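Only one chain is included here, represented as structure tokens and corresponding to the form predicted on its own.
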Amino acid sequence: MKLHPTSLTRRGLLLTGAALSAAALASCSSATTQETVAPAQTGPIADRTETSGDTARAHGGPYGAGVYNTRQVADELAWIDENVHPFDGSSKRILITGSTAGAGQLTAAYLLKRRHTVVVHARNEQRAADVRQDLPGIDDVVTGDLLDLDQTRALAQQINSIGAFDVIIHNAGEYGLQDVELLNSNSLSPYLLTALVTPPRQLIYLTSDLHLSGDLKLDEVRSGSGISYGDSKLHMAMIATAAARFWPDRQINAVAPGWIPTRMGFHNGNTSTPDSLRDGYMTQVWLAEGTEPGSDVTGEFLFHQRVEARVNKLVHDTQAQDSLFAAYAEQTGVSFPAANLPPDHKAARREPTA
């Protein structure tokens, strides 16, 4: 399953201001193993469409292809269908949030096809009916808008009330919306989700290159303001690397998945994208699977199976960590179990929503 980076010097691309915008377009979503995008895929895609799954086939093709995901996305996910074989070792139970399009159902599918027990998560029930008749062989389907924080909180308490996970994929992530609701989906909601639901053996949190741009916003995360797409994926790196320090007994990791050709890779019609979309995926299975060398690594940021030198000082930044926890308390009133709070932290300002 050892993978390899593609030719393209993705850091090449991000390095540049011109590449640093257009990446930001992309970098945290799937796309399929082709590395050019056919151009009938192009063209803006309004951001959070919704239609059902009978209305994306008749549309759009199998596997939502042109209305909830791209061609080479249901290419994939038909290529998993057929080619994918069951795993010879012991079968987990695992969680994966944004997983009803893109990298997350490409993740889930493989995941199910190697006989994992499979739960997944969406937005809302019509988004559960299309991932249903996408994969029929998932155990079971939590709903929950993570750019609501009361609907994050009662997530939180659906998947607390169907039982224990071995792996939790934190993959659900938005680009392109307001700075608030940025702050609500992409780093208010994972650390709730990380804070409420009882801690699997391992975790994994899907970031972005971008996080190289982000910065902690302390203030702006204290007061709810917003916060850019970059910041949002600077925060979700650290809320890995900061969980895997107060719960040394458990494997975590930040993931870069890469400017892949999803829905989001293509957003304001893109045309190509660097990086190979089967390679997006499969650094999340090797992790959760965790039989190959190297596959044990904790604390980590992650890049198609190999640990990142290049990260945003603040991901490893203890002082930092607590600083963005300590935020993350007074702003949401739920204090992060074990977590080290700086000294001057403020009495958490509002009550946990049951």
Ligand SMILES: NC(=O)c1ccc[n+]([C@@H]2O[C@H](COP(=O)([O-])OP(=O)(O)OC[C@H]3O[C@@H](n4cnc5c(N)ncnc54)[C@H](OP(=O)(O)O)[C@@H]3O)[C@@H](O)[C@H]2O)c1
Second form
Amino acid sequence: MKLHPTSLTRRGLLLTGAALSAAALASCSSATTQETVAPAQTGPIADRTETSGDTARAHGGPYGAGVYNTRQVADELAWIDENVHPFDGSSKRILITGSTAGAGQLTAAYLLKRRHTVVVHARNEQRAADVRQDLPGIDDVVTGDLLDLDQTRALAQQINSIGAFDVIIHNAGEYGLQDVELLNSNSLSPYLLTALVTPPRQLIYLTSDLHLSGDLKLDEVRSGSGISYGDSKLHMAMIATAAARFWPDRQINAVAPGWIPTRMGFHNGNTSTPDSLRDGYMTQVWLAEGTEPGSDVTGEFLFHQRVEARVNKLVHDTQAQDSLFAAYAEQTGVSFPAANLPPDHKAARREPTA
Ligand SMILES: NC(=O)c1ccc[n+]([C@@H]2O[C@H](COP(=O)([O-])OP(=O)(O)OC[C@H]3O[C@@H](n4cnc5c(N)ncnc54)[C@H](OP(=O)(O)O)[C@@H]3O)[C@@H](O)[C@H]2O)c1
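Alternative state: the form predicted together with this ligand, after the form predicted on its own:
Let us now look at the entire complex, which starts with that chain.
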């Protein structure tokens, strides 16, 4: 494949590998502090309840700059619009959850410019209208607030009703909410969507360095009570590795984008972020297109187009995966379709590596 303005190769990684590793470490330790330190008084983004593209545009900000997106994300969306060329391989049908802002919207915009068929997901009708204005080429919008598990179940039905996908990217994520809301949006909802939506050929789950501080929290999952953001991102990675084990004929990975300048990255009043915004969504593009060496990997935790070595040992612990899925089934009443595996499949499980 010929090089495009934003190359899918590891060029950027090779040039800046050491710096990125240091940044990832800094991201992890600093961001862990975000969870425990009181929020700063100011931040660059208005409250989510005010989000509306009309509001943003009325204030002179295309792509919701200063409202639901940061200036950096808005500038990157404009850059994609001007610079990205069509893909010369076969077009894919791709769904991205949480694609009205941030990394999800950037992934959607990039794949759209590459002439893939892209369906986006919005939390409500207002945000659906915003993204239709921002990305006029999208094929469709599905709606549902992942904080509400009934809406998540209805969303699964909507998705199934509009036909099969080649790739689904579970990108949506909340930060800084009360505990049970995080359980619903970041853990139970991606599980429900995985279990209830017709499985595509490829699944990608957005996780975070902060999964390193996460724990299983099985009692909390069973009882529907609080978990932290780190717990939820551990769960997201484990849904990916468990699903990859249950569905060996599909390609399924977890991806950490790095600490990037989206609205979430600027949470708690942060005014700078250490990692590249473009690298934060290009792994998803690289996997979805799947034409470059290494992009056929499965069952892994990836950071910037590479298998990440610093991974919570629970991510690849098959007993822990089974316990989490059993807790999910108890809480939601929905069993993962492949949970009743034959014994010979269980014998092929991967053992914990660290
Ligand atoms: N930014 C970082 O530094 C960072 C670091 C590590 C991991 N991540 C992960 O990367 C992913 C993308 O984050 P981001 O930085 O792009 O954040 P973002 O700019 O805040 O965008 C999050 C997207 O998810 C949607 N969303 C959130 N909660 C939802 C809900 N309950 N129902 C429906 N949609 C919902 C948002 O919709 P609205 O626009 O309506 O809010 C938005 O489209 C997340 O999974 C996040 O945990 C981010």
